[in-house]
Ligand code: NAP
Amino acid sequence: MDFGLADKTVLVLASSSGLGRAVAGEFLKEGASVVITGRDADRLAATSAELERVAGRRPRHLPCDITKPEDIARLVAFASEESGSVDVLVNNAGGPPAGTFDDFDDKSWIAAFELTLLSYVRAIREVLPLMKKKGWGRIVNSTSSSVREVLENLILSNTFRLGVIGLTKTLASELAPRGILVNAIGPGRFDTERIRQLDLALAKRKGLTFEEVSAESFSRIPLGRYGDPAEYGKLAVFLGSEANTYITGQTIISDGGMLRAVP
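Supply, in the form predicted in complex with this ligand, the structure of the chain whose sequence was given, as a single chain.
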């Protein structure tokens, strides 16, 4: 399939590790010009070099804290510097802290809102004039399988990710006449460093081995394993490409069959 990405500039937020890095890698493999970002400048530079090894092409990178509007504006200006535009925006962010209702005060709720929802709004606001000028654009908002089935002990994430779905659905209608397609994707459980750390912590808490915790998790996934982040990247590539001409306003979960709920 021709994804038509060779002449496209793709900006992936929160992409110095995990799912964001994998998304960037898959766009690079399809010939796109990719810009990656994260707060830790050293890790970002190392990821850029690593992606060049894996994908054969080097992404451009700029450190940015996506909770800061001025950083996002600077990032979009940097991303559009070479081609004059950002054609594809993949919104992604670190996860807000785990906890239940009693754990969080207003400050925590506001911080989670800024990280999980407002960062996406701000990035979209910055790229839209560029996409509208071209009459073409793709926006892919990464969320979580929790938008279909809430996860325990993750009240901040469960709340604000649903806001991303409302944003996605509404923008899809508003922007369709301008040739801009907007979709959301959500991971079930993918084998990233973050998930490994969570499983290690759980193993410690329960007095189990890491392998025992993983096996228990795998048993709840019909495909019997965690996803490879590259598999998530391929989903983002399709939705963010010229191959996608008629899917907008949708939320697509990639979870190996884990969710039993009917959408």
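What you are looking at is a predicted structure, and each value in this text was computed from that prediction instead of being measured. Residue numbers count along the first chain shown, from 1. Only the largest set of C-alpha atoms that superpose within 1.5 Å between the two forms is called the rigid core. First, how it differs from the form predicted alone.
Taking the rigid core as fixed, one finds a CA shift for Glu70 smaller than 2 Å between the two forms.
Could I see the form predicted alone next, after the form predicted in complex with this ligand?
Chain alone follows, minus partners and molecules.
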């Protein structure tokens, strides 16, 4: 399938590792001009080189702290330098700390809000003038399967990921007449550093081994495994491409069948 991405500029936030890195790699394979970003300049440069080896094309990269509005403005300006536009924005962010309600003060709640929701708002605000001018755009917001079924010990993520869905649904309605489609993906358990950290934390809290926690997780997933980040990347590519012409305002859960809830 031709995704029509050869002349498109794609900006992927929080893409030096994990699902963001996988998304960038899949867009590169489809011929898009990709910009990746992260806070650690050395790690970002290493990821750029690694993606070139894997995908055959090198992304551009710029360090950015997505909780800082000035960094996001600078990043979008950088991403649009070559083509004059950002055609596809993939919003992504590392998850806030695990914990229960009693674990967090106002400072923690504000930090989680800025990371998980406000960073998306700010990035969208910066790219929209470019997309509106072109009359075409795709926005893909990475969230979590918790938007359908909340996850234990993740109250900060559970709260603000739902805000992303409200943002997605509202913008989809507002922007459809301008040729801009907005969707969200809710990943379940993919084989990333974030999931390994959560499994380790759960093992420590319950007095289990890491292997026991992983096995228990596998037993709740009909496909019997964690997802390959590349599988997530392929879904993001479709939603962010010219192949997607009639899907907007939707939240697509990618979790190997783990959730039992009916939408």
